[in-house]
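In structure tokens, one chain follows: the form predicted alone.
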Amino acid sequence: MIKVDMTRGKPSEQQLSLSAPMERLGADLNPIVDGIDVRNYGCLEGLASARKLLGHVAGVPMDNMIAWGNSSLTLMYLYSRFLVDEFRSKNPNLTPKWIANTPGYDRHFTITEALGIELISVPMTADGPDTQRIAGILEHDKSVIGMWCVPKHSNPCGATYSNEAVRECAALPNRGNERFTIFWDNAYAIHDFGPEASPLLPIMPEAARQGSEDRIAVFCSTSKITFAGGGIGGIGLSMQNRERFLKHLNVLSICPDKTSQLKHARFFEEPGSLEAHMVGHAEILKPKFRAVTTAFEDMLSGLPGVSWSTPTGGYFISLYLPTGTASQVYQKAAERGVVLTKPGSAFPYGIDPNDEHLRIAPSYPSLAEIEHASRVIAETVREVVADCRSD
């Protein structure tokens, strides 16, 4: 039996090797940058060159960025904790709440669940969040203090927010309480498979036009650009919130790892080098995603209740199944050697109310393994759906 692990959206070894020259670069770099010895303490906000790089990725001006450690998730946790502590200090008897656009990213939900925040699930539309429904929630419930968004090649459905959706998101803070903040996790900002990918309208300028820039937090990292465990993460904030959050970070640490920041900045120093690097990722990933969608088109087209997303970038495909069958497909596929992300993971508290969604992560296995696994998944779906219809 061929065993294929598709549980997480990890870069493959081939992708990680694209950044191998950066490691060799490190020993040759002058450690003094702008009068700062990167090996020493200081520069809490991160190197200017690293902030420029991350700002370019996230679509945020360099001056608004903080370049930090290897994980944007850490910054998401710290900033959400920052907001929660402020809310609870003034509302000790209220439970803070958070909008979860679903299906969504399980790690986002884990952060807010760990902080004792109640998650309100709102189904995604094809163009982005259901902003009308969310606006109604915000107007009637002033304990909602945040919302998770993955605006480009979203995890897991692969959608990119339309320009209208971005503008409507930027307007949402004006409908909620004074602390309601949109967490804009732009994790796949430059992870396109080709020119067919739709561009994402930057949210910060839209928020500035609508007077909501103090309630937007933009996150990004190089985790799926260079090394998944050895990249740099960043957060983009209004200038006022940037200074407030730096004071918070100063309690936790004297400074981030500036040696890693310097290596990243130098690796992508030449104009166009970052874009060329991402073409290399696309050349590895696109055939794997094509293998999945080709198998599904060949074997599942026309099957009642079955559909899937066809992303133009990112790391995931959403597979939608008839109500009540996702867990069966997951279990039977595992018995045949193909392990998927657990059903319900893309929903708050790990519960898919309709048991109809599976996240497909094609990035890590080899192309041959993906071709095999895709057919196993499709065969399993056909069997499960046939059994349900016969019942």
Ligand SMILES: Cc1ncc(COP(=O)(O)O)c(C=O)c1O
Contents of the next structure:
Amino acid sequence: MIKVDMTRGKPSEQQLSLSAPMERLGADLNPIVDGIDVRNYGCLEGLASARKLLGHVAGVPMDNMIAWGNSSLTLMYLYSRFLVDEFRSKNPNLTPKWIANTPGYDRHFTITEALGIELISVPMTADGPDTQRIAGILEHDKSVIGMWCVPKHSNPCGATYSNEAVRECAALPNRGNERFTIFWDNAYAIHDFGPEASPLLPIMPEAARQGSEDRIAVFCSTSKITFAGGGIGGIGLSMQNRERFLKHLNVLSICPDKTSQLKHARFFEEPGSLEAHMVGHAEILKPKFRAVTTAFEDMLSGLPGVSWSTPTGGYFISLYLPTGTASQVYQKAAERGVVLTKPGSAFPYGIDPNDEHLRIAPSYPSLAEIEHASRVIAETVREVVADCRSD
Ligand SMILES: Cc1ncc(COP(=O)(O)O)c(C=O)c1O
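What would you give as the form predicted together with the named molecule, now that the form predicted alone is on the page?
Below: every chain and molecule of the assembly, starting with the one above.
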């Protein structure tokens, strides 16, 4: 039996090799930058060149950025903890709450769950979050202090928020608790498969226009650009919040790893080099995504209750199934050697209320494995749906 693991959205070895020259670059670099020896302590906010690179990726001015370690999730954890501690000190008897746009990213939910925050699930629309419904929640419940968003090639449905959705998101903080903050995780900001991908409107200028810039935190990293376990991550905040958060980071560490920041900044120093590098990723990823959607089109078109997303970038496809069948498809596909992300993982507390969603992560296995796995998944869906209809 051919075994294919599609549980996580990891870059493949071929993708990692695109950044191998960056590693070789490391040994030859002059470690003194702007009078700072990157090998030594200091420069808590990160090197200017790294802040410029991450600001360019995230769509945030470099002055608003902090460049930190390899994981943007760490920054999300720290910033949500920072908010929740503040909320609890002022409201010791209230449970803090958070909006989860669903289906969403399981690790986001893990962070808020670990901090004892109650998650409110709001189903995504095709254009982005259901801002009308969220505004209603915020107006009635002043203990909602945050919201998870993946605005570009979202994990897992692949949607990019429309300009209108970005503007409406930027307006939401004006409807809620004074601490309500949007966590704008731009993890797939520049991860387009080609020119057909729609651009994302940068949220910070919109927030500045609507007076909500203190209530937005933008995140990004190079995890899916260079090395998932050895990249650099950043957070973009209003100047006032940046100063406050730097004081918090100062308690945690003397400085981030600036040697990695320098390598990244130098690797992408040439204008256009970052964009060319992302074309390299797209050339590897696009055929894998096409293999999945081609198999689904050939084998699942017209099947009642079955549909899937066709993203123009990012790392995931969402497969929607008739109510009550996702767990069966997951189980049967696993018995046939194809392991998917657990059903329910794209929802708070790991529970998909309709048991209808599966996340497909085609990046890591080889193209031949993906072609095989897609057919196995499609065959399994056909069988499970046929069984249900004959029941
Ligand atoms: C939406 C999203 N955010 C963040 C991450 C992880 O980011 P990092 O490696 O910077 O911690 C992922 C990884 O899959 C992701 O899909």
